[in-house]
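One chain comes next, on its own, written out as structure tokens in the form predicted alone.
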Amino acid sequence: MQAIVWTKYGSPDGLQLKEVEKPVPKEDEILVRIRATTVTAGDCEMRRLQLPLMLSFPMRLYAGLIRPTRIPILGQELAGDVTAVGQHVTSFKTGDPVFGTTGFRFGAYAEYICLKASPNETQGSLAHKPATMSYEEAAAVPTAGFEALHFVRQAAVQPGQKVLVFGAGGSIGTFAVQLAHAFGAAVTAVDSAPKLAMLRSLGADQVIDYAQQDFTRNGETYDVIIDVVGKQGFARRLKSLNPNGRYFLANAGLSHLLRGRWTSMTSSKKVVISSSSQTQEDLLFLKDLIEAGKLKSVIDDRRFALAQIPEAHRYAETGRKIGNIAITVGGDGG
């Protein structure tokens, strides 16, 4: 089969295309045709090795030190149907079609790939395809929708709290956005110019272009703001945040860390850094909602072949996306 192998740490010249060998599923496993996968940010940043300061070294020694070892292929989400199934698996058959994760094993950058047919969260999660979706669209949502439910979650987001996502029109931003609408809450969306039309048809019930208009500036104040950018002005937009509101963080670092636990021990503020557990139980969620057409997958037109994932990974560090980058993994995906 072909894969796409991740064979150095750094630029994505790292990533080839290769002949491997194809996997045989175990007595508990599924064995899957991928049909469609997905390029996210983490997949960006675990090739670099550019990850926060907790994680970057332990990383390196469980992926390998000098290049990538353990995990050979990378690729985070997937759809595709079911080949061959363990003699113990009751739970898929041949020929269903499926989306999930690949937890820290990866993987989905290939043809195939052999998945516990009941995971646990460090080997990610599975369920039967929403028959709403083309393969593309099922592969985008497990990732980013699990982060967006468990910001939406912990917030525990009411009908009329107000709630902001900064940098909404990416993977976790336009889930989030569609979560907190149907929760009930008035969503304002912050994103750049190009994404807002589409944040609006999401739910949005505001959308604010960050370069025309700095929402710490215009006297609003929220009970929950998602940030999914962090970077510089992570203080300044703190302050938009109402007593006793919850501020979700996705992408911080050292400086972001410290700031916000001063924050949550100094005020009636809370700054909340934690990432999702990725349960079939919240995948079936997600899928339930898709299914009662209240939870869609943004896909970027940039669309990208299996061969072309060095190309896709370009494509997501310059930040131009809208949604979700999908590969087709042979056919048409449909």
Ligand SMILES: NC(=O)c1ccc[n+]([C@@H]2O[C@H](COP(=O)([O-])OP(=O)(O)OC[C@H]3O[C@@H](n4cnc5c(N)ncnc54)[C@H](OP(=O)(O)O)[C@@H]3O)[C@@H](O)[C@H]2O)c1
Given for the second form:
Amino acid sequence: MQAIVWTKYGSPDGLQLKEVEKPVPKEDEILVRIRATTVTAGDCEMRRLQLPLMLSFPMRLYAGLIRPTRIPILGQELAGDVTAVGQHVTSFKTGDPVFGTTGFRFGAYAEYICLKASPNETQGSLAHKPATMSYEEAAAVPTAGFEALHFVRQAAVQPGQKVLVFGAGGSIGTFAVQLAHAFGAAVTAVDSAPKLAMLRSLGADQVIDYAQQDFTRNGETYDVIIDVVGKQGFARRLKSLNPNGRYFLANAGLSHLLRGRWTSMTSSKKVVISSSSQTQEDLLFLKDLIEAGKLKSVIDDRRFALAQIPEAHRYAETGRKIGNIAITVGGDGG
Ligand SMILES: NC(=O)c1ccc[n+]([C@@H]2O[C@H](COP(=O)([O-])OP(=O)(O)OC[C@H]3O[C@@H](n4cnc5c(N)ncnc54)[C@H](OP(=O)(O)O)[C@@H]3O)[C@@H](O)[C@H]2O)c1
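Given the form predicted alone above, I would also like to look at the protein as it appears in the form predicted in complex with this ligand.
Shown next: the complete complex, the earlier chain at its head.
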């Protein structure tokens, strides 16, 4: 089968299309013919090994000190069709369309993958694909959907609360806007101008172009801030949080950790830095919302085929992508 093999840390040139052995499912696994995968900001950070300090060394130990020998193929999320099942598998059958994540094994930048039929959290998550979505749309749901759901649940968002999503037009943000809206919040979405109309269509009540307006200086305060950008200005953004408000960070560095801990200890504001777990239960929860018409994935107009994944990584790093980048596997992409 064909796969994009991860040969070195650093630039997308280290992602190379190669012929590799097609996997064979063990007795508790299914073999999936992958029809779509994604390129996320997280995939690019992993490729560069440009991760927060507390993650980069353990990840290098895990993936390989010099080269990523223990993770030959990147890619965390996928949608496809079951083409074979192990003898102990009863929950899926050949021909079933599925979607899910690969957990710490990665491996979705390929034509086929073997997945546990009942994965634990480190092995990913798996469910039947929502009937209302294409393979590309379904592949873009799990990792960012889990993260957004985690934030909205931890915030215990209530109807009428004011929620601001900072970096709303990307993978996590587009799901966070929809979920906060579905939970009844008044949502303000902050991102660049080309994404604002899309964000309104997802349910944002207010949109702010961050190049035109600094929301920390507009006099408004919020009950919940979901920040997927991180970067500078964290201390100023904290001032836009109401007393008893909660601030969630998807992309926390050491300074965010220290400042966040201090704020949580010395004021009524709480800074929460934690990540979602990838459970089948949450995947089914997202699937139900999708099939009820309350959640959709936003896919960038630029489509890519498996062989174009290095190009898709370069595009992801331009900052121009809208929502998610989908990769069509076994199709024309382009
Ligand atoms: N996706 C996941 O499942 C996941 C899970 C855990 C953690 N994370 C981490 O969370 C972070 C975000 O992930 P993501 O996948 O949502 O990234 P993404 O798709 O790249 O979205 C980030 C969004 O933030 C916007 N942005 C950049 N600078 C901004 C600014 N100063 N003000 C407002 N908006 C700004 C970007 O727009 P422009 O480019 O137009 O500026 C983009 O729309 C990454 O560091 C990732 O590693 C991701």
